[in-house]
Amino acid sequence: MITARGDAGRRLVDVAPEYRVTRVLEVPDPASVSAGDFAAVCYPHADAAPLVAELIDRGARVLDVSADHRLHDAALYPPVYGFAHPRPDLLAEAVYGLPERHREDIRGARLVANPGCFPEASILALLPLAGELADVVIDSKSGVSGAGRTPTATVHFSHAADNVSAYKVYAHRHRPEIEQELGVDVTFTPHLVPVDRGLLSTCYARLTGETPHIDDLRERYRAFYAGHPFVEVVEEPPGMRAVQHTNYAQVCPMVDPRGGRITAFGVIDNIGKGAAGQAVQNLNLMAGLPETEGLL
């Protein structure tokens, strides 16, 4: 079953013709869900939490694509997302849906919280160095589809085309998510760039220990991501085009030749690995299917 609110009654192919799926979108009905079913909830933040709770209480296993279960600390929701979380007990059991970090926990979870797109690219870029990071600065650039479907002046063609702009400086909602998973404070600045889809994070950091040689750093990344089917370690800074319309991420670690600092790049498709593709990957794991099932 595929449901929708605003587009209920339409065929998916008429909403998103590139996927060629002719199934009719139905009105959401939690009563149709039974114990043992799987559900993916793609509501806006604050709207998702009550529905997720109802589905969990009905015995479903739920993947929440919204931000409503990504943060473990319920006290963060009022200042970061503007609402008091109705079910802190579910926050305590929700598994952060990054297979490269939590694969085995995802397999058995009742509730998995799909990562945000900016955190996904940034965390993957730095994850092999978690526990040794200091002085982290992340500069991220995303295409306009990352802003969602609701039209705003910021994503209007006349504003976004031929323009690059920073937004929500020191105030973006994804910063606590990155800090939670990396275990370190970060300075995070997102930028809007005039492309349809794609997200690039450039991450600067110092290490608490000795800075490795570039060859050793690359080998460390390759060893860390061995067995993770959708992360590719590359030797040149990647561009968005390398991963658009796929569930792949590319990461590239580099060492400042002057010493003392590393730069790590992470690139994803913000709709693929940064949203729907990652959701399918997580659902595959939850259902005991091959992790790569149905994904490019």
Given for the second form:
There are 4 protein chains.
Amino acid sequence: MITARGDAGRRLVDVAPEYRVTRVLEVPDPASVSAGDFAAVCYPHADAAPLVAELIDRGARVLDVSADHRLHDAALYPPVYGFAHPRPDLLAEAVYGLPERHREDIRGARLVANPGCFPEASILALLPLAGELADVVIDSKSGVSGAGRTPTATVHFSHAADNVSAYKVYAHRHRPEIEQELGVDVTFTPHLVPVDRGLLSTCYARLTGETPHIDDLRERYRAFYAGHPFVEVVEEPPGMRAVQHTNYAQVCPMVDPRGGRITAFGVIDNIGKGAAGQAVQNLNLMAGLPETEGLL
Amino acid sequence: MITARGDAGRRLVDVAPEYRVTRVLEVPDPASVSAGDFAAVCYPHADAAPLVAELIDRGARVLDVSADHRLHDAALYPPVYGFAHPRPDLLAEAVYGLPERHREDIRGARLVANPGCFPEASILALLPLAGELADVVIDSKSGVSGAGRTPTATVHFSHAADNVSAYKVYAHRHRPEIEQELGVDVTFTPHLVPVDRGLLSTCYARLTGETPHIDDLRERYRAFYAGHPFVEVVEEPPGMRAVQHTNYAQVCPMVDPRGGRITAFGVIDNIGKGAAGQAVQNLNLMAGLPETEGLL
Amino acid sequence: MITARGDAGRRLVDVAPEYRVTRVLEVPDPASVSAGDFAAVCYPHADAAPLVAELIDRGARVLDVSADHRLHDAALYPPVYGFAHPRPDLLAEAVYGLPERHREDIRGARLVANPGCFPEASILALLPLAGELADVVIDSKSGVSGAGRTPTATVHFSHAADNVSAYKVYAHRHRPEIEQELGVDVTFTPHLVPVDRGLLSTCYARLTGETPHIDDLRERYRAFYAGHPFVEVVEEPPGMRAVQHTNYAQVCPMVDPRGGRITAFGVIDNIGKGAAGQAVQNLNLMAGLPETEGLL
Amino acid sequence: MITARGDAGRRLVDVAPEYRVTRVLEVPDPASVSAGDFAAVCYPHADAAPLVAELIDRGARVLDVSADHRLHDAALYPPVYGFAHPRPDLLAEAVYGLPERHREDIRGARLVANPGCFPEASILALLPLAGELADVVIDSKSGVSGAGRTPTATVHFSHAADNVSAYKVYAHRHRPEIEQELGVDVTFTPHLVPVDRGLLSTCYARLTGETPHIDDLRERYRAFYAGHPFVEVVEEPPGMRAVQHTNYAQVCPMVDPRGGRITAFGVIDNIGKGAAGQAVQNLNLMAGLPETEGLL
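Counterpart to the form predicted on its own, namely the form predicted together with a further copy of the same chain:
Below, the chain from earlier opens the complete complex, with every other chain and molecule after it.
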């Protein structure tokens, strides 16, 4: 069953023609959900939390694509998202849906929180170094599809094309999510770039230990990501085209030959590994299906 | 004096930063206009007509950038623009503001109607052949700035980028304007292309007389446009880049070596020669200034 | 076996990373081909013909992706492609690889000629009306990937972005192919648009018989394309986004309410239905596989 | 006199049509240069140095647009540019052509070195803080025109469009230039973005002294840039569109409310303030003309 609020009664193909799915969108009805059912919730933040709670309470296993269960610390919701979280118990229980970090927990979870797009690329870029990171700066470049479907002055072609600019400097909601998973403070600056789909994070950091040789660093990344089917460790700074229309992420660590600092790149399709693809991967894990099922 | 309705009280630089003009936008006040003043009216169609009438009646000389005085036939306004024209006398008097066709009339006119962007490129492409044209097909490609500043689903970057499609097929309001000035029926299809500024019309026609040799045709165009400072006759199909950010138009006639049909290209910056640049050129003529004053 | 000339010895993934295929490209060796084998040839025109002939003579069944067997009339090769065709017998035998027109012949053919990208979109747009067409003008807009991988001034981002222009006016090699399949002379103008993948043909024509009502025309298209899995008849002018990264074509016929002329749109992904996707569809038919196998 | 090597004998309008300058490009002839003449040299690095030396020795005053006189330390030329500099005396004498830093020296200089595009945006973003900077990371995004006119795989539309990637990580030649002018080591990462003209540097730093309040920081920038006609201090992160087709730079300092780090943005048109516009500004100063002459 596929549901929608504003678009209920329309066929999916008329809302999103590229999927060629003619099924009619139904009105969401939590009462029709039974114990053991799976549900993916794609509501705006603050709206999602009550629905997720109801579904969980009815015995469903839920993937929340919104931001409402990504942060474990309930105290962050008022300042960051502007609402008091109704169910801190579910915040405590929810598993952050990054399989490269929490795969086993995702498999058995009742509630999985699908990551934000910026955190997805940024955390993957730095994850093999978690615990040793200091002085982290993350400079991210996002395609316009990350801004959502609502037409605004910012996403008007005559503004977004031929343009690059930063936004929400020091104030973007994805920062706490990155800090939670990497366990370190970060300076995070998102930029909008004239691309439809794609998100590149350029991550600068110092390591608390010895700075490794590039060969060792790369080997460490390869060892870390062995067995993770959707992360590719590459040797040249990756571009968005390498992952567009897929669920792949590419990561690339580099070491400053003058010493002191490392740079790690992470690139994803923000609609793929950064949203819907990651959601399918998580649902596959939750349901005991092959992790790559239905994904390119 | 620069006026605005929704933006009155703001500085122009805050509405359109690229012009770096700090003057404050004032509330329009027709009563402040005296005989002999010049006024340029950029209201939406139907809104412009009453204001233009009031300004003319106060003795001003008016350039109407809207569509409200482009068509001489009042009977066209209800079906094409959805309103009955309040002042057919002004429709009859208004000069169509294409200097390459009506320069002397523009100089002395009380009321000049600035052309639409599609007609500007299309008429210039075919004007040297007016009176001999038959079986005209005009296939136009417009940059997104031609769609206006209002954010809509159509101009969302994620829709407009990487995309080309036709719109308002057989139903675009600029067709009657082209037919009026060229004196012939046309089939006209506008397309939206992922470009900010630029408009290219590819015009197909047969000639009622002998089909000329390409050298003669080109020579005829050159002779026609000699003395017109903003039209360049070129030998290769022109691209939008040749005229962006200028008031130039480039036109290029070609002859089918198999006989029978000619193709003529016309390209402009839709914001330049297709709108604001053309407006300045018309105001220059009306005010007795050098025609090229203030224009690139 | 996947072969290459310049890139032999490299892994496919290093030449075209987006396919993630690690197999090594081998040196082409026609002698390794046996009777009953299938071969797809992607050589430049003039180079392909001798290789195709050798493969056919060895008993292989060949899909020629080049232009070397698209035209049945050998006399066209010198003026259009600049070489005398070495095997007019194969020209006579080759089936034009448009399943919507020649499906049954493709199934049993020894030699199938994969269509050009412009013909693919243009013929599909007009095919239900073949035999009744007159006065045809085809105005096509092609994404830059259609220009091939060789870097040139034309495909430099700083030239192709923010730009639209026509090229090879009255001189493009795809025109004779369109005329062969539709059985009528056409005026054809290709344009380059700032899109990576996508090709839209806007086709203008008169019908030799009565001009139909739009409902009847659309019904006729639907009946014609029923049973063709990759052609969708739509009611609004289609855009490139509807078919990008797929093997679908969308076609849309429209009738001028003032009478006399019809307009038909055809849109494809020039790399999908316009090249590689169409090739897979043809190979599926030749090999007796399901027509849609391996295609999105 | 305008000269060229490969294009000598052609009209400028045929090489760069957008300038509409019909003068014929002449063969460079240093012997025609007299004492007191001005010369702008736009040769590739290593080629420029001998020509500049000859012109200087003939008494000309030279603006070198190449990189050959930007670095004062001759020892940097072999590792960074791959050649031993022939005239360390001219390196010592050359003034770095950033008027916001060296205006008075530029006015009287015999030899001015026009800055690189990345340094231009990056230095302007941080210049008011020079002497107090530490731990500097500069993440730059450059439009494709910065890569030059030569067609390569990197600038092919089908590679550059819909894409962002870093290049020459830890190895770009503009880093030493930034370090020379700011007097501090920097980590510098250039990225290519799908924009024609525009360059944005996002600069992260700590200050050796107290971190200021944002109001004080902004005031300091405003005071610093008062009297510099082409630098605008803005309060929101600036986008490329604000400066395209102009000689303006916009800079925007921001302070992390959590303390410790500042972020400063600098944006220019890489062909304007980042190259040709800056060159005209420098020539104006050298020649005693108004600094803004001929510039938008």
